[in-house]
Amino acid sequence: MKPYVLVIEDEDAILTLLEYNFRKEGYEVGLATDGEMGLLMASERTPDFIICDWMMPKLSGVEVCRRLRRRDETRATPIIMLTARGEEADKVTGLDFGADDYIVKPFSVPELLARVRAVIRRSAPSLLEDVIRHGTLEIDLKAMRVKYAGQDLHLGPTEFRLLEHFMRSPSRVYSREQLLDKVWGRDVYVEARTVDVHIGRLRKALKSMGGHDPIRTVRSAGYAFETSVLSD
């Protein structure tokens, strides 16, 4: 799965420069041309990361911020702010409202696209990762291989990317309409119940290996994924 970036902007020109950019970089992009749109979309979607312009039409990307900040889905996501106010009051402003970095039009891309890197690596480090490892338990995104206990565990498709995305998240509730988002995409029609089928799958596959199965069952909520069951 590709790491998911929203970038909210008014300008058409640094809107596609971005786009093209992160594309490139091999990131998912979402758009968004105010600061509305951006807050519907996040609703919509959870990005792993967004690109927020501090001045924009209907609302400010400070007030965007401290919105997203508000929200549990988004409360810990690496939100980078654009403008073109060099002031350092302006920057305290924009940090204090819950910004982890902040850059002054006009910017170089390549700084832009380290700065990302350098804000991912601190918040969710997994994101640049091709190995995740928790306790015995090893996904290798680039060979495409599982392994559980120092044994090759094989899995399908589905469940492949089911248990990347829980070793990327540990320990966060999703509900089955997130994970339908997160692994199937948007533009998938399933129904909701599939997750549970292919999540049995997942820890059939799991607890065939003789270990404890780490996806724990959140009544009315959805599922989890417990690092802490996983021994080292």
Given for the second form:
Number of protein chains: 2
Amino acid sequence: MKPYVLVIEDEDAILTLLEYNFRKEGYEVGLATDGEMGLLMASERTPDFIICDWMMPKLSGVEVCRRLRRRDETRATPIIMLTARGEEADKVTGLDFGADDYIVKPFSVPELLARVRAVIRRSAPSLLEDVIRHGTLEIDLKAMRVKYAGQDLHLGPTEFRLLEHFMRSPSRVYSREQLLDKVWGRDVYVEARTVDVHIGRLRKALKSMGGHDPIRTVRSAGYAFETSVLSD
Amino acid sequence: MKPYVLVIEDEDAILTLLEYNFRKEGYEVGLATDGEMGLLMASERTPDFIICDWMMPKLSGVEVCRRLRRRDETRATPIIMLTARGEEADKVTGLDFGADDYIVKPFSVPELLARVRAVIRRSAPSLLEDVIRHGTLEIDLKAMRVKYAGQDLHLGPTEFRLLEHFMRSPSRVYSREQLLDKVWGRDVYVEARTVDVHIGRLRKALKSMGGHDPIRTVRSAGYAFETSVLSD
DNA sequence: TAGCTTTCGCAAAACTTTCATAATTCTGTT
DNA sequence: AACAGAATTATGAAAGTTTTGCGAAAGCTA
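Can you swap the form predicted alone for the form predicted in complex with a further copy of the same chain?
The complete assembly is shown below, putting the previous chain first.
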């Protein structure tokens, strides 16, 4: 559920710096030390955005950009280029090749993070949101709190993540297996029926504060979260 | 009702990989370990698209392609070829022989899935649609909801799939046997008359919300879904 | 121990299938 | 045209099956 950032950069020092700082900001980080590796990693898991060095052995940053733009999954993925001071003049080229922003080395970490937030705000604002609201129900992801009709609502960790997932993608049906994938994690071996129990607990918690049950059971298919009953 | 993909590939590892991933994406998967078996399976049930390895024992991928193109049912079926890196130069030949796209091994799963979606988008976009509408009746396949004249309409799983099938291919008559095949699944042993009961229930549900009955009974032949009575 | 998560089992609910019978449509004949 | 009889479909109800809700117990982890 955290944003996944892919850093493609051949200088170890910068790689480490960025990894540390992005982690601290709550991103998941993928590291690639050259362009080819970057492309490979980008196709294994589509990043939410990409930091890419301009000058690299093998594939240049421009080339990486170009190739990423040719693929459907990464066509719209924000890319921020890192360029050394002398290369500044090329900035137009970088943006032409599909980068969304560029930043000159040496850069300050806060500056980079600010740029990143700016870029994300343009392309996928929901990743930055600390709180998601639907009607009178709101979930604060950073503070890990849920409020319903102004009242605090306590949920266990699993119910919290379940609600988070539902609030992020409401209205569509997820099978128990899909929910296990998305909420529990890929390689967790848990009985599918366990989902029922947590759905039940989430329902009970929500109902305990009045209002209708926003979770719709779809027989022989799974569950869906309906925002429509959460009146404002 | 899920898209049916036929994978023809002699390497077990890849076969398993593709089966797992296509299943997860909601496709039905047929597996063939050589060209001959692939052709056989393609004639038993016409796939929505085909993934076919280039180099295979017995029949090569090119030959499989060619033969599939000679048959009426598979003449237009999209085919994606899997080629090893060195064979890249032959790509033109592959496409000439009727493949719609090709992808080089080793490939990333998201990349393959993206290509598949692209190919389907060209050839049978309705398979990717989330909602199908005819007049005032709409069925949302992801949310698994049916709306009629703006109102929510609850259907049981079988009625839902039945309606899905009718909405996908309206205006033509299906025999009870064909409906059992398409809606219930190939290897289900159910009395043909059972279809009547479900048709009846679907009709009742639709009629309960006013409007005319869009299902036409064709005596001694089956049923057809008429969109014309679903005024806008 | 407290606070969760997971599994289990049973009852309730939702759905399917089959069957019997009523209703309809068709066919051939007068 | 009209009618009987045959064929086919509609439908209500019963029986059977599958799936879900829920309480409770057992298992984890800090």
